Each structure stands twice: as C-alpha cells, then as structure tokens.
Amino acid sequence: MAHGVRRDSPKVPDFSLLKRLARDQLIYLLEQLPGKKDLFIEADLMSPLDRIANVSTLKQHEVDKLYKVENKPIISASDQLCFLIRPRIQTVKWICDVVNADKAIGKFRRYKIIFTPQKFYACEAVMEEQGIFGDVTTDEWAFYLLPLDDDIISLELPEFFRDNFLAGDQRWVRTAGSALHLLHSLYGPFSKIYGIGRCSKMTYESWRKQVEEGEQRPRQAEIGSVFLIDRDVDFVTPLCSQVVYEGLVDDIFKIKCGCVEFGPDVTSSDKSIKVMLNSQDKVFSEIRNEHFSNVFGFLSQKARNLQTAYDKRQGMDIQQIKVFVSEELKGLKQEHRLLSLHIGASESIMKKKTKQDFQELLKTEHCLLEGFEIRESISFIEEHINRQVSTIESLKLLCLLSVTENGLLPKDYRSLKAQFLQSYGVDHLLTFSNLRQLGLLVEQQPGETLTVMESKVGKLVNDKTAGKLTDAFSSLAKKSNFRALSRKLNLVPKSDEEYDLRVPRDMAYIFSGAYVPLSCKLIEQVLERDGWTGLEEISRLLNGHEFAVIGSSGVDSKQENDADRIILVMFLGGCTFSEISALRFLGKEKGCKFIVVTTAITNSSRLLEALMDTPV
C-alpha cells in the first residue's frame, strides 16, 4: 500500500460495558414481576441471553422454568408467566392465545410481555383487538447491542436486511439509530461522521434527533470517526465465497453469537463440543483472519512449539517441575485442546471443500469478477444447476453473474431461470421476484448494456442541475455498476502479478489476491480524503446518499488524536467475517483500530435465504 505501515494499534475500549448493562436492566424488569415466574423465551434470542445472563443468573431472580416460545398450548402450571420476545405478530397473537385459552378455563395468572429491542404499535394493535390488553403488562428491553469480541458487536437483528432492503419496513432505522446512541453516550463523542446509502442516512438523522433530544455531557471520546454503511451498496462481497478462516468456519460450521459447535468428526470422539469463537482463544486469534491456504502451516508449527514445551520438562529437577505444572501445564494443556480442535475443523474444511469441486468455484467466481471468460462461466452455473449441486450455490452463482455484469442478457436470463426452476422447482419463482427487486437478479433491457449504462452515468456525472440528477439517478436505482467502480477503484488486482498470500500486500488476499471488497476499499478511501472530495463520480455510481459530517468532541487534541485511531464501522444489514479481516489487515497497516458494529453476521447462505420464500 501506498501509505507507510505503522504498528502501534491504539487500545479498544472496553465494550464488556454493554453486556452489564443489558444484563442489570433484564434483571431490573424480571423483578419488577415478584416472585416465581416461568420465562418463555423466543428461538433466537436464545443464544444472544446466553451471553448476556445464564441459567444460574435467571434462577436468582426467581426465573422457575424456562421454555420456548412454540407455536402451541403451554404446559406451565405458574401462577406467573413473562415473555421475552421480538415485536412480532405471530408471537403476540400466540400469546393472546395463551392468555385467552386461561380465560376460557376461569384460570387467573399474572403476565408480562418484554419486548426486545423496543415494542411497536402494531404488537399493541394486535393485543387490543384480540381483548388482552388490560391483561398484561408490557416492557421494552433496550438491548441494541451484543459485544461478540474485541472489536466486533452486533444487533443481533437478521431480519434487518430483509425488512428494510426488500420489504422497505423502516421499523429498525430507529433501533440501529438507538444503538448508535448508546455508543455515542457512552464512548463518544464522535469526531467524523461518514456514510453512504439511503438507510445510513436515515439511521444518521434517528441518531441526530435523539443526541438533540438528550442531555448533553463533556466526556473524553474513546472513538473517533464513525462510517455508516448499507449492504446493498456492495452485494459483489458477501456474494463471493469466503476464504479466510474465520470465515470458512462460518459457512460450514456456522458461527451463531461468537459461538460455534464442532460436531464428531471435528472432535474424534462421538461428542459435540461448543466452542467460543473469540480473541481469548490463543490458538484462533492468530489463524482466524488467515487465507485458508495458510492455515495448515501455522499449525503444524504450533503443534512443534506445544511439543518442544512439553519436552523442556526432561531433566527438571522436583523444584523446577513444580514450577512447571502450576505455572505452565495447565495453560499447555488449553492450547493443546484448542490445537486439536482447530486441526480437525481444518481437515473437515478441506474435505467438504474438496468434495464441492472447490477450486473451479472459486475460478468461476474469479473470472466474473475479472470479466473474463463470461461464456465459459455460464455453461459451468449451468452444469451447477443442473447436477443440483447446491440451491443456495447456484442462486449465488446467478446473482454474481448479474450484478458484475449489469444484468444479465435477456436469452441467458429466459434460460438460466428456466433451468433453474426445472432443477429446484417453480416454487422459487418468488425468489426471482425478490431477487430482481433488489437488483440481485436483472434481465438487461434493450439499450442498457453495460457500455450505455457507463455513458449514461458518464453524462450524469457532468450534470450540473440538481433535478435533472435526482429524477436520473432514480431510474438507475438497483442497477450495478460494479465494472465501472471496479475499474476507478482498482478493487481487482492485475492477475499477471504473482500474489504471496503469506504475505499480502493489500485487502485482495481475503480472496486470494482477486478482488478488494468494495465495502472496505469505500472505507479507506474515504478516511484517506477526509470524506467525499474526489469521490464524486464513485458515489454517483452507487446511487448516492452519501454523507461527511464534523462534530465537535470538545477534548483537547491530544486526546482527540489518540480517539480518532478508533473508527467504527456500522454495516446496516449485515457483514461478512471476509470484510471484517479486511478491515483488521487495514487497520494494522493504517495503525488504527475498526471497530465492526453490525446489523447481524451474515454470508452468502444467509443473505440469499433472507429472500427465499421457499425452505431451501
């Protein structure tokens, strides 16, 4: 990289903060219910409360039995009953089920319903007309934010995505704009403000109103500049197979709340182990932003350094031996653990990779994004679709088509869908309609291949009346421009240059030196020109919304230089474990800190089964 490399990384702030405070107002509502209670829980807050406060925490606050929220009469015989549940309609309508059915039999019980992350009009809608609601009472847990490490905390909100960028429902832009605010109260105040996409300017506008609202207090920032950023700014990333180590666990195993479970054929034993995912695992922390390519390496060698630790015990005497097994075995012991874990989640990832014919994936995937050989790719998504490899693969395969290209052409598209819907059938016809609302999926029309499109966009650029560029800019919504940003942007490196992915020179190497991710490489860009000067024309192409703000952080400039080596990064939406490592690799040649504040975690399955109307 162009810019010198530094290596003095300034220290997070400690965002185990969030965690105590999530967990002392949980415990503050459950008390405000006296006494025994049982505690439904829904599915998928499941493991986001366990993070936060277990079993044994739950029990001390008078929590007699725990359930899950399903779709069916409960057992419970309590005198109390408490919900914690997302302000959803179904959830509601069941528990007015619930609370109906008691009535029916003449059975009195008390009932609280909290709703996390805040309660919405319609779920009090819903209780109103179903005649529950003087019945129960109802409370809002305000938890906004799970830290899942160091430097990465999530909303916890997978359906953001979907809600906001297909159904266009803005309930959450006020949620992600509470979150946002929690962070400002507490680490800020904020020195930049930077972002790009529709939902990050409104989620900007939410957080203004309530900083404006609240109270304002001078304290010592602890983060500097903040980005906000939309996922469907950059679709090419999440859609590319992941290839780092972190990320590969990801998609094979599935990492759920910074917590992953190793099934037996990672653990040798007919045993499933749950294992936390974080920088607190030694042997993790050095291998999970590493190309795969690199990771049998580093462990090999690290199972030569556990061995030689091992043999320094030959010829201790009984002193130094005791030394040894206080102060050293136990720790050599964990490492060893973790070591073997690691090693059979590696030899599992090299055996499904394998077996998916891997590599040409990945050699498909490069020449889209190159825009190399397109014939030769389509007949290799064909032969994918029709030896019904993977739904899930295939789709994604399709829309990385679409968007590098601009659309696909109108026979390709008619033959691909067809195909497509004869292997995995007409069910995900829905599919391709959310698909082509979202610009993931898009026929060419007459007169905007990729060349017109370019010129198009050209002429707007030059455009110097305001109007005309909105009314124009509206009717390129949804389209890619993904050739002509990756040229200006450089984001795929010259492929006759030889790329050392043991030691990478820039973001690329998270896919194997193809392809910078858009999302990171905006990042950097922009917190290199100190906001959207120069940068005109890459906004334009990325339908705009894009915002640079300065505030005041009122501390003295030494205080504020060492804050503002602390960016955080707020993807709306959801991110990928790839961008995440890119954003690490960046900040140790930069000598700052990201911190990634995410909607949810999310890949290529997760982003394709949000639109999906139809089980996979």
Second form
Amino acid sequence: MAHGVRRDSPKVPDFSLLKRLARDQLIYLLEQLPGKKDLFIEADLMSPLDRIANVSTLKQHEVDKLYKVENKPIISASDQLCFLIRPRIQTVKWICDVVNADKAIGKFRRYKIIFTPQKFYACEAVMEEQGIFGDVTTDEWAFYLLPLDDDIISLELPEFFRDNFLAGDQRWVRTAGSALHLLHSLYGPFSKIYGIGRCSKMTYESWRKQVEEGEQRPRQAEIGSVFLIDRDVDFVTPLCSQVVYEGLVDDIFKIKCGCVEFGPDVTSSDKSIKVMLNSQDKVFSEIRNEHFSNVFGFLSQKARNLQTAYDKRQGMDIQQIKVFVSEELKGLKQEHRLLSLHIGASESIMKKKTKQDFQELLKTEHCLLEGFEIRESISFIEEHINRQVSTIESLKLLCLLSVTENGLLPKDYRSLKAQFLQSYGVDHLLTFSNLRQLGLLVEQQPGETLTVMESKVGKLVNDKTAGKLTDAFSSLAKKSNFRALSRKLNLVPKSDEEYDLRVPRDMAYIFSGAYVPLSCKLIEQVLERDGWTGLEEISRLLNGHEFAVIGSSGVDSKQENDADRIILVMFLGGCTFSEISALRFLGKEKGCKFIVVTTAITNSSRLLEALMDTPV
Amino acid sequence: MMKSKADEEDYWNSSKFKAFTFDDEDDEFSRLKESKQAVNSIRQLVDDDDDEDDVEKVSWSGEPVGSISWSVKETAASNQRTDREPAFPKITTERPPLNKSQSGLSLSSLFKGGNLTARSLGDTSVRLFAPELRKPKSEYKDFVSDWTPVETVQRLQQGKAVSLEKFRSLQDKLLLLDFAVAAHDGNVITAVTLFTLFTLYGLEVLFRELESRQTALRHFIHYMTETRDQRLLLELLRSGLTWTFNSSSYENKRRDFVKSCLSLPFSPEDSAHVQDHYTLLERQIIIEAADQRAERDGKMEIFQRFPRKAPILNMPLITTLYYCCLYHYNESEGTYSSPLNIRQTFKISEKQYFATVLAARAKLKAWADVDALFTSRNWLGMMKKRSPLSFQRVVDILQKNSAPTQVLQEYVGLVDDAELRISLAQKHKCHDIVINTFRDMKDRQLLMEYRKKVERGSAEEKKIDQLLNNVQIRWKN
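Form predicted together with the partner chain structure, per the form predicted alone context:
First the chain shown before, then all remaining chains and molecules of the complex.
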C-alpha cells in the first residue's frame, strides 16, 4: 500500500456540536418538570453525562440532589423525582417499586422518567403491569452520540452487543439508524455507504427510512463515505491481546468513557488519579498508537527534552526568568505531570506484562493466528485452565482457538469444556452455550472420512501420537474460514521477515507484526476497490450480507473536496482501541481520516464478560 | 453560555409562546403527546396539500442565543416538501419483503417531518436536535384510527399512538407480528409480540405460532429474561422451544433448584455436568456444615493455623478440591471430603488433580507431601520422580508458593531440556544445578563466567574453583 499520494489529513468535522445538542435537550427536558427536584441517574450514564454537562448546569435547572440509581429504597424528601435512565426493565421495575411504596404510605410526589436514548414499549408494558402507568410521565432524551475524542464517537451502549448478537433482540437497530441519521443531518449528506453484516444492513435500512421520512437541507457535506460493520464479522481481532499503548492501557486499567483511573502503583503516591485520555493530552497523543516496545524510548527522550527545557533557566537574568515563568513554566509543568503519569503507567504495564505468563500467552496467540503448533497451544490452554488462572484469559484462548481453527475437534472440545467447568464452575455451562450460539466456541463437524480414519488410527497408537496425527488430518479437512480469509487477505505476514515496529509498514504493527486486523483490512480493501467487486469470495467466507450503495443526492463526485477524504466507520457491537489505531495508521497512509463511530469501546474482557452468564 | 435563571424566567414570562408550556399537566404529557402526534399525521394524510401546518409555522427564531429556549428551538424544516426521490436505494434485508399492497400509501407521503432540524448552508452555529414541542390543547381530540398492519408498525416505530385492539383474529395478530418482524425494529417486535401473545389463551397456541417465527420468539425470550419471568421461561424450555436454558431460570443456585433442573431437556453431555453440579452442591453442604462445627469447636488445629477465608458453598469443583487438599488431605478415601474421593467421583483428570494438590500442599509448605506426590516406583522397585505436568510448570507453581531454594532445586534438576534447566536454575538461584550442568557440558568458559555471579567466599565459589582446578575434566574450551 502507501503508493497513493500522501496528503495532509483533512480537517475533521466539529463533533462538539453533538455534545451541545445533547446538553441543550437535557436542559429542556429538565425544565419540563419545573421546580426543585431530585435527580436519579443510572450508574452507567454518569460518565457520559459528565462529558456533556456538570453539576452546576443541573443545579441551575433546579435539580436539588443527585442520586445514583441503586436497586434499593430511596431516601428523598423532594416532592418531585426525576429519573434519568437507560430503557431497562429492571430499572423501570425499581421505579415502579418506589412509586408503589409512596402510594402505600399515601405520599404524593411527581415522577418523571427520562429514557435515553429512547424508550421501549417493554418498559411501558412493565409500568402498566405494575399499575403506575399514568402516575409517571415519560420522556426521551435523544442522546445518541458522545464524542470521546476528535475521531471517536460512541453510543455508549455496551449492551448492544449482547442484545443484538446473542439474544437476537433488534431493539437497538433503530437506535443505530437514528444515530447515523443524526450524523447525516448534521455532517452529511453521505455520498457512499458500504457495509457488511446483518445488523449493518438493518441499520442502513432504518437510517434510509428515517431519511425518507425526514428532511435534509442541501448543505456542504463534511463526511463522504460511511462503512458499517458488524462485530461478528470479525471476532478474531477483539480476542487478541492488545500491545499498542492505548489498547494496553484499556486492557490493564480499563478506559471508561475516555477516562482512566491510575492507581497508587502508577501515581507513586497513596491516591488514585483520574486522567482524561485524548488528543488534548500532548504526551498521550504521541504514544497512543505506538507499539508498546517504542513507548519507553519515546518517553525517555521526552523526559530529556523536558530536562533541557527546565535547565534553560540556569544563567537567565531576572527579566528572562520572568518571561520563562510566565510563558513556559506552566506548559512545562503540565507536560511534566503527564509525562510522569505515563511513565508510571508504562512501568506498571511492564511489571505485569514482562512476566513469563504474558510472553507465553502472546506466543500462543500468535501460534493460533498462524495455525502453527496447534497441539502445543491446546496443552498450554489446558494447563491454563487447570491452574485456575484468569477465567477470561482461558476463555479468550479457547475462543481464539475455535475461531481460527473453525471449531475444536469433538474430543478436545469435550475435554476442555469439562476441565473448564471443573475449574471455574458449572455455571459456565451457560457461557459455553452462549459462545456456541455466537459461533465463538464450537465443536468441529469433521468430514466423515476424517472421523473414520482418526478413530482407526487412534486405536493403534498412543495418545500423543494420535494428537499429532489428528493435527495432520485436520490439515486435510475443510480449511477453516479464518485460515482461508487470512490467506486471501494476507492477514498473517510471513514470520521469517523482520518486522521493524518502529517503522510500521502495515496495520499488522498493532499486533507486533503478527496479524493485520481483519476488520480494518476489509475496510481498506472495500474502499480501495470502491465496493465489493473482486471480494466475492471473501464476503462469501464472511457469510455475506455485504452492500455498497451510492447516494443520488447530487454530490459531484469529480469535484474533490475534503469531505471525500473523511470516512465514517460504524462498528455495530463495539470496536477496540487497536482497531482505531490501525485505522489511524491507514488514514495516514491513504491521506484520509477515519472517524470511528462505535456502539461502545470493547476489548477481549468486555466482549467475553458480556457473554458470561454467571449468577451474581 | 447559559443565561441566568432570572433571565430565563423573564423570557418565559414574556414569551408569546407561553401558552405552549403545560407547566401543571405533566401527568398527561405523554398521552397528549401521542394523541397530538396521531392527529398531526392524520391531517397530513387527509390534507396532503396543506403545507401550512400550524406546528411548523411556530418559529422560535429571534431568541437570544444561549437561552434554554434557544436550545429547544425547532425551525420550520418542512417548508420544503419531500417529494424528491429517495436518495439512497433500498437494500433487501434477509427476510423477503412482505407484500406491501395492503397499504396504498407510500411511506414518505404518510409521514413527513421528523423532529430533526436540518442545518442550513452557511449557518454554522444554530443547528439543533430538539424534542417535539407540545401543541396547543385545542388540537387534542379523540381519534379512532383504522390503521393497516403496515401503518401500525410504522407508527409504532415513530413512537406515535396506535390502537392494537382492532387486531383480534389470530390471523390479524400474526399478520401484524410478521410486519413488525419485517421492519427490523426490536422495540416494535417486542411490543407486538407482547400484545399478540398476552391476548392469546393457552400457551400451546402461543408456542405453536412462535415456533415458526424465530425472530419474534427470541424477542419474547429476551423480554422474559429481562422481566425474570421464570415460570414462562420454564414452560418454554419444557416445550423444547429454546435452545438453551436461560440465565434467569438458573440464577438461583439452591440445590433444590438445580435438582429441578435435572429434568430439563439438556444435551446428554450437559446433563452429566448438571448432575455433577448437583452432586457437588450436596457434598459442599455436608462439608461446610462439618467444617463450620470443627472450626467453632477448635478441634482441628489446621483451621486455626489457616483460617478459612470463605465458606466452600457454590465454589467450583477444583476450588473444592483445593480446599479439601488444604484441610482434609490425609482422610481416607471413604469420606466425602477426601481429595481422592473427589477425584474419583468427578473423574478429574490426572493433570488437573496434580496441579491442584501441588498448589495446595505447597501453600501449606508440606514439602514431604509434595515429594510423595511425584514419587513412584518403577517396575524394578526403584524410586523415580514423574509428573503429568511439565517440571517447568511444577517449578513455576512451587515458586509462586515461595518454596525454598532446596525444594525448587530438586525439581529444576528434573527439567529435561538443558537450556531451559539452566535458565530456570539461574532465575531461581539454584547454583548447584547451573554448576553441574556446565560441568557436564565441559564448558570452562561459562563456568568461569558464572563464578563472577556467585557470592564471594561462598560454598558455590569453592565448588567452582575445585572443578576448574580438576585436571581430570577435559574441558572443551
């Protein structure tokens, strides 16, 4: 790649507008309940809310006390209660309990539920069933999109993934369509839309209908093309351990709504510090997309520069020092603070990740991606399970094994499953059933010849040899989709070539040069070909549902403008920071800019935790 | 950018739009809103040419920027008509599109004007996404509609009022359901599913119809899961309609519940797991009761030395095994809490059993037990150390339980691969092994190199010196 003329990246549209709209609408809704009121906020709405408004904004609009929604009786003296919640039945049920408890003691209050981003009939059905329909007013706060950074916009709906892909509930399809519609109205009209996946298709249709129903004034487009992609098109990428700085920080410290909390081990003091991680942080913005092995070098260089800058003040006269203090010192101090935080974080990461365990984990992942030494990988996973080390890591490896190998051999599946249940609890039967349903962890359906041969040979030789033979046989069997995809799209670079992580040559650098993320590779290919022509085999291997449509809204395609180089990629079901880094890299190579819209930021733990069904 | 409160009040009091705020009628808002929407769209339907819709004439322009009202401004976006061709083509989603002939109206002519305010060219500051404004009271009236299924679904999607009562025959209900499914809006699918289902009598009819409608069925199951309606879910399960048992039906871990689960239609393999789970729970209850008593009475010294951190109830099998290796290691195989008995009953693999016992005994620093674990006699009656785990892993486990160097040394020495052995030995400071390995390799250089690393005047240093001075060894370098 990188043959195209490199250009400066185009200017990104101003997405802070989305925040302003959301805030203004919230204020309007609060004013619909005039007078002093107590506000109950759903726990996972607190951080998004913090990004767009602050307490004083709420206080200005007569919010008296703020509470977090917890499923227990409330203590509030206010005669007006306002609930700001996600449309979840359990929360609505709790509100019903609150209202009914008031009724029982003859207390009169006014109640208002603000659902965001929309309300569901199921919620109203519950209110009706509990006999409080009509006692409570409801409203919708169309807070669809939260810009987390210049190029990341999140719907902050982690449940999208499970609801849509596991439960098969299409309740969020319209939400995704509306979010797209909002972007289209503010930054469109879009010229082209590509996509792959069932949910992407439905989202496109929902969006199209909303465009038809609504109005669009002719305006200068700020976003050219859109790419919609379902998370289940590529499960391999989010299952891999992240090694790019931002991804690593997310894997280890958990970035929540663009913010991370560094504990005492990072701050080297006795308290934790919350830090916003975005392009405003000058130190972070330079290392976020770097492979971790480069980060230390960069940070120490930066530290030296800082030292030099501080040292300048030696030998200054009073006047110069005055200038220095007033102009430079603040910036230097700020940089100093950030630098020491990121150095602390890197040290903490080093401590955790240079342990032998992590090295072995990475090695196993790379083997699985390459399809190499599968038997050894399986015994590594088995030992991992036996030692009851992290449930998530065991599951992640099992899933990676299954997805790359197109399922486990029945013998392996049964034995690993039994050991897993013994180590981590039988409750995980549910987890296994969920994973099977999603196709993340399945039993292979071997070809008949294979089974017969295997069982015959298996009787003749001992276990170890049988294992090796099985390996040999499975290579004869139907190739897994991932292997075929990997070959066709060249996802796994040849391992004998040196890969210089300092000068990445392709997107594989985000996984130490071992693997180009499938999702991003697809995006690259489709954009390059301006559609799916020539990718028929690929889309067949991905179970189809691909599309590419061109709008007829009179955008002159010949006239080149910045908007054509702004590409919106919408991940339905979440995307990882590694994928975002890969797209940033791709954007730089191609002279365009990717805007990532995602239902939530995900990683291997979040993905798998969403599929676990262990009782609390 | 917010104006002060006084300013706002000032604004509201002086505004000519004051009539549009229902400050005292919140209770009726939602219903009013719905009816208003119904009325609105009807009028558009019957009087399609009437551009001058009252609502859209409401102009909020001229407000001071920054006020709350500014923020909810809705410009008259629909001054422009929408009779242009749809800009983007329809793509077929998985389900073949249903026969649309029932509706004589195209979607775009039915409803126009979402609540989205488009942003005009050149106007970069004031573009807003506002909630629908309430309409004057005069516009509310009762309205009995006669929507077709497709229109009903459409209205549901837009959050407008509909009347589902008119769908009374099973055929009508199912038709409505199919249209809902075709619209791919889960919210609507759930709404229609609930309506059609709860108005049906017996569960048989319901299940029969759902069987052929997987999408609706999944929405229904998800709703049941969310509302935690275990009774219906269990019915669904028994009827074989769901492919898996559900979390909510399983969340109660009480033994009795698990017992009742035994009769559910699992795959034979899973059914064995559930049976095991039940057996384990029974056992844990017995062990827990006995150990609680023993702990309280102070009869068993081990509980004082290593107080229990948590009850063993509901723990995984391996955790239970670990627990029993800690507290009941030497019990005869006949007791419920004997590790051997547990291994037998639950058919724990050799590897898994070893790893667990090793970790538990190492935790207690019972090195003799660790030793015994690996020792077996071969057919000549010779004592030999063997392990189903690699010795590298054994060392790893021992080291994590802070085993002393002497113990570690023994197992590092058993690692087959020389290179691995040396690196492990160096890591764990097992000097003897390093020295002996270098001696066996006859590598004088490495040995001399290593001499620098050991402590001055230590036994190791002496040993190295002896070796280096030993003229009988034929060094390779």
